[in-house]
Each structure stands twice: as C-alpha cells, then as structure tokens.
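Given next, in structure tokens, is a single chain: the form predicted on its own.
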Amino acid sequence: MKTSRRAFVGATAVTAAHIWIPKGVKGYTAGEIVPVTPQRAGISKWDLDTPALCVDLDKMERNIAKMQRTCNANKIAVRPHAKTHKCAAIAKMQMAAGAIGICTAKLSEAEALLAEGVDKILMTTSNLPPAKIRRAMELKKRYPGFIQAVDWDQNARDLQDAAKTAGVVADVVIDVAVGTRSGIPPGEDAINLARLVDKQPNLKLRGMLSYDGGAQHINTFAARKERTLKNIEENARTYEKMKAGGLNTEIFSGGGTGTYNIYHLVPGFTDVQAGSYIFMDMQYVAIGNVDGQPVYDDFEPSLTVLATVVNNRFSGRLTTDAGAKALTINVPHAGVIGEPGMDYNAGSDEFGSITFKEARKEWKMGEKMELIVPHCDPAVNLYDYIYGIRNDRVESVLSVTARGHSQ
C-alpha cells in the first residue's frame, strides 16, 4: 500500500504508517513515534526554533497581485511553477487571485497538489516509464483538469496504450525545446509530433510549451529581452505552422520570473509560468530591473530563514546554525537582512559562516538574523512547513505539500 508523507507524518502508531522493518532489527514502539508538529500560529517570528524557514506574507501577497496585475495589463495569463514553494495553500491563493492554473516539475507534485484541491496541474516534463505514464492516466480520471508534456513520438504512442486503457482522453501539450535541456527541436520534427499527438483517439492536443530557462537570470533588463525575443523566434515559427495547419494552439506557455513582462510581445504566447516571482532569491536580484538598475525590484524578497548566532568569539567573524541544510546551494552567498557588508558561507553542513570589516550592530550569540536564501526552489525543499509571517507574528502554518516529491 502507497502511503503519504502527509500520512506518515500524522501516524500516531506504527500501523498506521506501514512501516516495514527487516527480520531482526529491533523496531519502534508507538510512544516512540511522535507526529512532527510546527510551532503554534500566534507567536513572535523571532521565537521560533531555527533554521525556520518564514514567509512575509504581505510581501507574498503584493508579489502574487504585482504580477497577476502586470498580466492582464499585457494580455497574457498567468500558470504559476508550483515547484518552487509544493505548497497547496500557496496554489490555491494564487488561483484566487486569477492564475489559471499551477504547473509542476514532477508527476508526484501534481499528485500532491491534486489531492489538496488544486484542480488545473500542466505537468511541464514528460512522464517515460511505463508506471509513470499509468499513475498520469489514474490522474487524468480523477482529476479532469490534469495535463501533461510530450516530447517524444514513442512516448506519445505510450500515453494514447495507456489512456485507452485507463479509459480516458489524456490532455497533452507538445514541449518545443528553447536550448538543449528538454523538449523536441523547434520546426518540422515539432510540428511532426503535434500531428501524431493529434490523430491518436485517446490524446487531446492543448498546445506547446517553450520554456527558456537560461534566459532568466541574464543581467541587465535589456540583454535579457534581447535574448529572450532572439531565442523564441523558432518557437513562435512552429507555433504558427501548427495554428495555420489546423492544430489545436490553445495552450503557447513558457516564460518566467526574469522575463514575465517580455513575453507577451510574441504573437500568440497564452501564459507565463513564473516561480520564484512569490518568494524571490540572491539569484534573482542580481540580474537588474526594467529600469536599468542593477537590483531587480520588480518583486520583493518575501522567504527568509532565520537563524541563531551560535559564535562571534572572533574578530570579524561570527557562526550561525543554518549551513547548507538550511539553505541548500551556496552560489550566490546568502544575504543578511540589514547587514550589506557581511558575508555569508553557507559551504558547511549545519554552520554559516559571516565574515565582515564591519557591522551595523554588535550581533551577540543566541541572537536571531534573517537570511535570503540563494535560490528558494531547493530551500523550501529542505521544510516541512512555512511559516507565514504578517507583523512579525506567525499568522499561518503552512504545509509543503510536495516537499520531497521528486518523482
């Protein structure tokens, strides 16, 4: 029996988490096997136990409607990447708030979020193996606002088996390549896929995706849309041969948070699926705004973790307890809240390392400080729960829904 984390972490006793131990190994009683619960909803941000990942949720809020409003000012619609906060809660407020549906990664994130009541999933990659595909089609039937990529002919021949025998009709969007990582080459080897895609009785064609991803990061606004326009004009070539030759082109989606405000100068592109938008990350505000300035402010930085000086014994030193399993890559450095001049090493395992020539306090050991992560995919990966933070107080708890579905 396949069973949760979500109801691993609510067992109360052995049995009900399915535990299978090995002949000979002692194994846990029920007393030894506690839920793992958050800290409670009312207290002071700054006495929570650290490394403790929070979210400002005015921030949050304010980068969820900047965007949704900058979006419908240019005509193009909004498909958040849930990949970056897995969090039901964090989907349904930006469905709320007028995105038209959330995309994932992974085939056991959309299972995730699907259970929780996220009902429009695009899954952005494409399931091969044959129990993948039979899991998708198990979606599919629950859940009619599921679609998934295709970008291989034999793997589209697998979803048409395998949905006839789920007794479904899949929805399928076609992943057209911008750079090498995934997808099938823009042109007629594309355009070839959607056609058979689109004769096969149990697969409905949706549409493309053509997601750039290293153009996210490019510094400088106006190198960044160059680029991003250069990169998609193949794409939007094979767009407008599937639309001319009578293919379904519903769905055109791709973009991100680097270049949400660019995309909709390309004839027909339908939506973004921008991420990190919500939380924001050192990645991110490197790579300079519209206005030509060197920090990008289009949104705010609104995910922390805060941590605890454990050391300041040396001169121009201090040690905090959030190394890189709080924080997860160390390029960038994270960025301490308030402290421009300090610089922080998360390269070990449980301790950050700050070295500076000087500080804007005297930061003395068992005081909290507040971190911008590197890049906030993988660190919300590493919690169990967000807490949402409104006037330095934890109003919210909120689940990773997904954490750790990888699948």
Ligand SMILES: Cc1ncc(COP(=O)(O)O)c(C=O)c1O
Given for the second form:
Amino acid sequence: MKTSRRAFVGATAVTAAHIWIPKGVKGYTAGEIVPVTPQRAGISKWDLDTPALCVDLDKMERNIAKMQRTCNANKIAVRPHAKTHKCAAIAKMQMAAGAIGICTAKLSEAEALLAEGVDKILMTTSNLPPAKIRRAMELKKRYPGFIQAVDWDQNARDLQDAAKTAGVVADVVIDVAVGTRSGIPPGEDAINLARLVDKQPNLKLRGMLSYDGGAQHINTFAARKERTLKNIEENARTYEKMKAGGLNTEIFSGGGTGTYNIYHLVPGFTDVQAGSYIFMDMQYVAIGNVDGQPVYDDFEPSLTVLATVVNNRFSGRLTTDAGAKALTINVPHAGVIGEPGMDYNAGSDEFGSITFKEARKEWKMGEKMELIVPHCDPAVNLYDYIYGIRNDRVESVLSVTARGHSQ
Ligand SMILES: Cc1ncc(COP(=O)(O)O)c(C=O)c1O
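If the structure you just shared is the form predicted on its own, then what does the corresponding form predicted in complex with the ligand look like?
The next block holds the full complex; its first chain is the one shown before.
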C-alpha cells in the first residue's frame, strides 16, 4: 500500500510508544539547562520554551548506524558532511561509528570543528580569497588531518605559494564537477589540474571529489539511480585516467543521502559524503525509497522543531510561534507530527500559519506541537543548541559548534 508523505508524518507520533506529556509545562530555555546536570536531566521536551530544535537521539543513532552498516556491506567508506549538523559532538559520534573523516563546506566550519577535536576534515569547497588561503594553511599547520579542494589552476598556484610561505605541505583534492555548480569539468581539464597539483612541492594530491547535488532529490529510486550512474560516467573515466597516469587517487568521494546506496557501483569510488541522513527533513521524505514507495524511509526523521499554539480562535486555522526564523525555507511545508491533515505555512517571520479541514484533536492555546522541518541544514544554522531527546526527555544539549560559520 502506498503511503503519502503527510500520512507518514502523521503516523510518526501516533505510533510512538513513549509519548509522555507532563501536567505542569514550564518552558525552560537552553541557558537554564546547560549543562544538563543530574538534577536537570530528564526534563520533558514538552517543558522546553519554543521554538526549540530537538533531535530524537534513538532515531539519530539508528540513522548513523544504518548508514555505516549499509556502506560497510557495500564496501564503501562513510565521510559524513557536517554542513548538516555543524556539531562537534555529532561529528564525533559519526567517527566513533566508523566514519573515516568528516566533510565541511566552509573554512570557518572546519576551524570550529577542528578546534573541538574533530581531527580529520575534508573541506569540499575551494578557498579562493588570499586571506582564506592563508587561514587554510595555518589550519593545516596545526591540524595535519585537514584536506582542501581545488578546482582552478590559478588557485592551485596560489595554494602552493601560501603553503610554501607557511612552511607546510597541504593535502589537496581536485573538485571535479558533476553538472554545473562548482568544480572543474571532467576530462582533460581535470587531469591537467591534477598534474599541476602533483608537481607542486608544497601540495600533496590526494584524489578527487565529485558531488552530484542535482541527483539527490530525484523522485523515485529507480530514476535517481539511473541518473546518478549516467551523470558520474565521465568523472569515473577521469578518475581512471588519473590513476593510469600514476597520479594519487586514494580519494574518490561524493554522494549524499539520496544516493548513498548507489555509488559503490562506480569503480574506484571510495566514500560517500552524506549529511542529511542523520536528521532527515520534508524534502528528503518525499523522494521515494528503493521499494518503489513514495516515502523515503531509509532513515528516520529525528530532527524536530517544537512550536506553541498562540492562536486557535479561527475555525480551521491555528497560529504558532514558529515561522521563517524558526524553520528557514518553506518548501515543501513543514510536517505537523500526528496531524496529517494540517498544512503548515512558515512564510511569515515569527508565526506559523496552519490550515486544516479536520484535526485529530482540539488544539488549545499554549499547547505544543512538533514539526518536521522543510530542509534540515539551514534550520539547524538558526539555533545555538539542539536538545538531545530520549524517550521524550532532555538527555543532552548539543552545542551547534559552527552555527553561523558561513565564511
Ligand atoms: C559537497 C557536498 N557533499 C555532500 C552533501 C550532503 O548531501 P545530503 O545532505 O543530501 O546528504 C552536500 C550537501 O549539499 C554537499 O554540498
């Protein structure tokens, strides 16, 4: 039987075995419960002030384990992307589960996570401005496990000059484009860049990246698989030529949550860089699973925003305190857990507007509801903390280490 996205979200809470709502709901802020002391541990999530970003630890841990288990079985490594969670604590959980390293999108993310002890970081974007290149070299000096991307010959020369000045040998991967977003085109251009890097005395070529952003959300697994394998063909040929030419190809990395179980079919591919799988979101829920079902249920939606009903006085409508500043982008709309008939519009800054024909219960003023976010990465970037929840109680407060580190 086919399940719609809304029905899936609606069923999430209804089937949960451990819903526990206390009688006296208080409204703690993160500042009041950090650190979680033995006395404070065990506060109900329903007592949190809202909007509050929460992660169900059991679900997140299952997601981390499933990714690792599947990739182990497929004989491909996991190098999760920290652009999703920006949390040193979560990166360390992923490493403890078997990840070979962590990716970052930004230099400032890498700086923040390395400083917190995440010691193997591959930055998947290149550093262009001279000041950034200098910072990247300083980082390499302090943290030997730092690898950076390059996708332009002048940038390779600039990296070489800065590495020489800093007295380091910098580890570099060639970012080879799949589609048009970033990266050098596959083929001769990419191979020449790899040769150029290889010749630089202060650069060490480690291999190549190929991330296909356009493939992750293709609807139906069959279509996603077909497009992914087609799109990567030229990159795979480039990889083979690099290898045949004696260049170091120890890294051939890419892939995301929608394609993590496809890239092991590409000869030479070493690791998948999936990010969203730990949290999931409404965008990913909709892409379809390997069994042909419309809901992508490989991973469980673990990330939620708690919101409070602040207006219930209009028929078929509710207003909450979680708008664009709590959820960021609004497409597709957030999912209201336990209420498949509700449409949640976070288009206005501070308020969420819900419309419905039928609700499963009567929602009272001040009552709290739980939402699955439209897109997890930018939502996390709005919060200083993620409350770690187990069996509906606060077990930990995770600092979003690189929150707002967008440079
Ligand atoms: C270079 C790169 N790798 C990996 C990812 C992770 O993708 P996902 O969150 O879809 O798993 C992203 C996400 O945008 C990315 O830009």
